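Next up: just one chain, as structure tokens, the form predicted alone.
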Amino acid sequence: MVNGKVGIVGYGAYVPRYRITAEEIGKVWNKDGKRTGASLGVSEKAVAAWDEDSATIAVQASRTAIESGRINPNDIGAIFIGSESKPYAVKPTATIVAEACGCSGNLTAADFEFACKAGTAGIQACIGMVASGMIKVGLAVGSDTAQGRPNDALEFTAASGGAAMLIGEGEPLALINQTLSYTTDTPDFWRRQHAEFPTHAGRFTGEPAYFKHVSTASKRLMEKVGTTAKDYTHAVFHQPNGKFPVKVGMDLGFDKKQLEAGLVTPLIGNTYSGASMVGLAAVLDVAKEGDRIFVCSYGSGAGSDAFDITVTKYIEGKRAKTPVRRMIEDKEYVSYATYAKFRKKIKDLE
């Protein structure tokens, strides 16, 4: 067990509203979009405004996390924003997410990177720190504005949006009981310095990537806490697309009915370091006490954090203001050359 106190002491996600349809994308490059999304098990995904980046989106989901918590923002001892999107090469989020939130500054603040797992890693860093009493709270948060080079496969969910995690002692709605890693130097996808967009191994990144160290880390966490996937009521794994979470889910024993709340990308793509949070932050709006979530995210490069979570009495009175679902429900279409705009792909050549 982490201490048996430790937990998510409040939450928050954001979405942007924005969107645009795998049809809509095939049809710039003289694909069938609805087939390759149907593919991918991804039907649209959510696109960044031309002024939201992942630092507006950490900063917005920071703030309703403070809000469900109800949490003194001078009480955050440590702030870890993980994405592999910031806006600035040299220059943390961490610092304008906690001048955002009104943070005192008395605290330690720092950028993750770790592909798709840099927010499950902040998270493991707050559980240590409030565990061993060096801070009272601690805020994660994993957020991207996922790029994908121009008729790339990548294109059809690379996607926008985030999620942040408070980590207290205080009344916590939900107990981590228990955390696992599993990483290994696999180069599955990586982006060199100053290339604007990833490569990534196609095929590679399924099998000896993806599904190796998803359902590894899964199955040590679950032999260390002593549990099946039958005592789980929900289960999120990252979700790069809307098959693999499904698929590894469900060969780790996990049904449909477990995944059904966190599973998202199919309406939002895939969010990155957001993917596998903005999934808890799902279930977090729907579940009851009792519950006992397990979440497995996945980096690439590459890692999985797994975690075991039991749901607390004080859920009821610590649920996000806005629900997820309603974040993907209110949307507005955009066209390709909106999308292009939106997200730099058209250059200023003079």
Given for the second form:
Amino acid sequence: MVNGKVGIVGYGAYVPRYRITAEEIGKVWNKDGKRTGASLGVSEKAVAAWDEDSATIAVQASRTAIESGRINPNDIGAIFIGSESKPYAVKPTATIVAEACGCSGNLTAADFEFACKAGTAGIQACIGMVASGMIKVGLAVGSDTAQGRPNDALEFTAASGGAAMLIGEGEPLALINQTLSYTTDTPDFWRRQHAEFPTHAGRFTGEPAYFKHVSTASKRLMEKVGTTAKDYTHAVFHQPNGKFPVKVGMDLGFDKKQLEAGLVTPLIGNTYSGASMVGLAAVLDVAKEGDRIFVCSYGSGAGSDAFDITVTKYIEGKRAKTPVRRMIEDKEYVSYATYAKFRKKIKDLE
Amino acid sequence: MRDALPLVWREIPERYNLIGSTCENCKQEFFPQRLICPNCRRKGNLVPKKMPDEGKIFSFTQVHSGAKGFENETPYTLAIVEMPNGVRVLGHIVDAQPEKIEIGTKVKAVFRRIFAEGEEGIIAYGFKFKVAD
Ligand SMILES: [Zn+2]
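Other form of same protein, the form predicted in complex with the partner chain, not the form predicted alone:
To see the whole picture, the full complex is given below, headed by that same chain.
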């Protein structure tokens, strides 16, 4: 047990309205995009609008979390924003979120970077600070407007979105029973300073990277808390595409039904730091009292954070006002040209 | 362009959270913030007040020839939004197909980028409006 009291006291997600299909991306590069999309298990991805970035996404998700959890913004003592697509290379997004959420200045804040798992690292930092009595409530956000190099496989999945989790004690909608991580130095994906697009190590990203870290952290957490896959109602894994989370889940003994509610990448793409957290938000949208949720993130570089969570009776009063599935359905398709403009892939746009 | 920095910083409460003023004497609310109540003059006392984040479109226009810094965003919709407290606010309408925008349409404030000062300058954020569901 962490301490038997700390948990999620509010949550919210944000998925931009625009979508581009794998087929549309494929057209530009003379590829069968539908086939590429099917092989990745991603049919379309969410595209942030011209005037959206990882800060605006973080603010929208955080405001939903604060409103739905009925949290006084003045009680928030720490804000950690996980992202690999920060609007500023130097200047925190966390301060923008703090100000836009009406928080007092009496808080600590920082941006975290650990590829796709910086958001869950923020959750762990908040758990520690809340459980130790340093702060009353902590806000952890995973938010990205991920970019893939044009005509790279990543372009079919790199998407925009994010989620926010408020961590605290006293009537949590879900208790965080335990968390555990597994981390090694594995160069499967990176972006050097000043480089516009990330580089990935192709096939190397699967077995020694994603699968090794997710399954090690997951197995160790279940060992530590004495559970097996059967004890969980829902399981959420980092979802860089539609295939990896299903494979790792099945390997760990989960079935498709347990993975269903939290699997959103097939419809919105990989939201990077947001991915496992948007999945968790989608699960919390439908979870019932007593449901046990397994979550395991993955960040390239590489590491995984696993969580064992139990939903409480307070869920009914604190469900996010804007459910993830509704944001997924509320969409408008854009052409590759509009996507290139929105995401400023055309040189000279800012 | 860095001349805009002091203004961008000063306007953060207004742009991020729609902080206006209310007069403690006559209770009228204002946005943007005012220093003196036009009704009460010296008898009035203005204090900061957060405006409601929902309202209705009072009037709107499609902009085809964008203002400086907004040239690449055309066409975009600018609207005067009337809040339940009677205050009218000018803002962009985002994420909406034109046919959804009508006088009386309910909108909700969202947080967006307003402008960026080139590739190296400050990014100004603030409210825009989105059709409410
Ligand atoms: Zn007055």
